[in-house]
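Encoded as structure tokens, the following chain is the form predicted on its own, with no partner shown.
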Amino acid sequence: MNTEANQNTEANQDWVARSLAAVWHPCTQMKHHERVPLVPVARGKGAWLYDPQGNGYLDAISSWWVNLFGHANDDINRALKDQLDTLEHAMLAGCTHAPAVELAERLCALTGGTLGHAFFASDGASAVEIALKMSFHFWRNRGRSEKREFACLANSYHGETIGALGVTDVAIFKDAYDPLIRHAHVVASPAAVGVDEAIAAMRALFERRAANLAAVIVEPLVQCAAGMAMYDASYFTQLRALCDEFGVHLIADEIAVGCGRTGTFFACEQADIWPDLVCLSKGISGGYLPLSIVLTRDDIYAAFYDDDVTRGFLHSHSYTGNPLACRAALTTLDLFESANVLAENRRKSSLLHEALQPLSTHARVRNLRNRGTIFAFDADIEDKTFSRRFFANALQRELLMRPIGTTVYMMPPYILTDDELRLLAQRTRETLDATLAEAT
């Protein structure tokens, strides 16, 4: 190894050691990094991330499902540089600016005008908190203050702030904080019991508690943190009808499944309905800046429109509607239009589906599945270390992947070439075989 390569290796090791000493990494048991590699990322381009030595890793999970059009995207970069020279930030309380107005208008248009009001926030959990508060406050303003309960699906995930944990049903995220949580009603998921049984369970809850229920919150089509659990769109169609019948708000958490992930821009489009509130985040800014948005109907907005300050929706954060984040989102929407992304995604999904077919007959693979650009399968193994070992083995094969337990999933950027899609399929199979071989 030459002197320059030695220096790069030493620099990497120093960088990683400093990070482990100073940075508390999210969703991580830090002690595991005694054995699991921490990846130093120096730069990104397209679908690839690179360490300081130039080693590349195909970002098969879009850096936690946010990076839709690749790293260092030329179009988004240009838009942000232009915006930076114009307006980097201004408070949205008592002020306004073009990027926020244009983004609200364009998102409204994508719902056919049904969801005509956009409330801006910073991240997915914040959007969920806003939607819950908005529903509760709506009913209070309408003289129905008894409607203060919420419902969610079994194994649902809606974020890790205290309010969002109340409608989350993933034990590892919420058990430690249980004494702080105001729990929602947990109802059977169609991904587990089928559409008919799940709708019957929700109807039974509504018949008992509708007078006290403000809203039900659901991840349309795919429960991502539950292991990419997928279900039919007819559930969401029937749930909309139930909510109308019993006077309960329907909140669609499209944070992970929106922005084209399931094949349509909004997942709920496949159910041919619109909810009362939609939560968007993750991919909406193209993976560049923290941004989330709650879209809602006119009647909800009207319940807050009053001379009385206390009837207003008094929620904020300092960077609400940040112009840079909104400009990134506007350029993301431009890319959807200019590149015919939804149609091209269908072609690429078919190609990846075909390339992954050898896994369908793999002796240790169960339930190979996909919805739009989300692909997943379950490894037939009982091993709590599987996800960490798979992650490490994937890095050796130039892939960045993070299984959920024994569920291996791919949620790649939309810009992968055909060759990169085939490479992803091939290397995933190789990584699986290597990880299973270690356990034998």
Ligand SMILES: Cc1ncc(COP(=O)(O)O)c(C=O)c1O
The other form holds:
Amino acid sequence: MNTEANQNTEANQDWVARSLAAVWHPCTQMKHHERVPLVPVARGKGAWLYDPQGNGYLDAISSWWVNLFGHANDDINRALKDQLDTLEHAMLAGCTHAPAVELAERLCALTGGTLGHAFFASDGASAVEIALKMSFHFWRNRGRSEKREFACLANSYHGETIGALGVTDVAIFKDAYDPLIRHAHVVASPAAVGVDEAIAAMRALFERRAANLAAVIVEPLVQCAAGMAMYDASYFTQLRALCDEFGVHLIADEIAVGCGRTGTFFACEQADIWPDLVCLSKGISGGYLPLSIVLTRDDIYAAFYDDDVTRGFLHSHSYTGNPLACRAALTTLDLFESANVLAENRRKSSLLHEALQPLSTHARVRNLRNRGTIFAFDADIEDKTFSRRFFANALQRELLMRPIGTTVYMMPPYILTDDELRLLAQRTRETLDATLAEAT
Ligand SMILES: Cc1ncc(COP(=O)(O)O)c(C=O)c1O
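Based on the form predicted on its own presented above, generate the structure block for the form predicted in complex with the ligand.
Next comes the full complex, this chain leading.
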């Protein structure tokens, strides 16, 4: 190794050591980094992230499902540079600005005008908190303050703040905080028991508790954090009818599945219904800046419109509707329009589907599945270290992947070339075989 490479390696190690000393990383048992590598990322371009030595890693999970159009995207960069020289931030209480207005109007138009009011926040969990509070406060303003309970699906994930954990059913995130949590009703998921049984279970709950239920919150089509558990859109259609019959709000958490990820811009379009409240985040800003949005209907908005300040929705975050984040989102919407993304994604999805087919007959692979540009399979192994070992083996093959337990999944940016898609399929298989071989 030459001197320059030596210096780069030392700089890398220094950076990693300093991070481990000073940065408390998310969703991480820090001690595991004694064995699991921490990747120093110096720059990104397209689907690739690069360390300071120039080693590339194909970001096969869009950096936690946010990066839709690649890192350092030319269009978003240009728009943000322009926005930076125009208006970096202004509070959205008492003031307004073009990027927030335009984004609200364009998202509303994407719902055919049904969800005509946009409330801004900064991340997915806060959008969920807002939707829950908004639903409860709506009923309270309508004189129904006994409607204060919520329902969610088994294995649901809606974020990790205390309120969002109340409608989350993933033990690893929830159990430690159990005494702090106000629990929702947890109802059978269609991904586990099928559509008919899940609808029957929800009907049974509604028959008992509808008078006290404000809303049910659901991840349409794919319960991502539960391990990419997929179900039929007809569940969501029937759930809408049930909510109408019993007077319960339907909240669609499209934070992970929205923005084209399942094949339509909103996943709930596939069920041919509109919920009362939709939560969007993650991909909406193209993976650039923290932004979330709750979209809702006229009748919900109208219930807050009053001379009395306490009937208003008094929720706020300092960076609500940040112009830079909104501008990134507007450019993301432009990219959807200009590049015919949804049609092109269908083609790429078939290509990746085809390339992954050898895995369908792999002796240690179960339930190879896909919806839109989400692909997943379960490795047939009982091993708590599988995910960490797979991660490390993937890095050696220039892939950035983080299995959920023994579920290996891909959620790549939409800009992968055909060659990159084939490479992803081939290296995933190699990584799986290497990880399984270590365990035996
Ligand atoms: C369906 C769903 N809801 C909510 C969240 C929480 O979003 P955030 O991590 O931005 O708080 C996530 C994050 O993965 C999610 O997948």
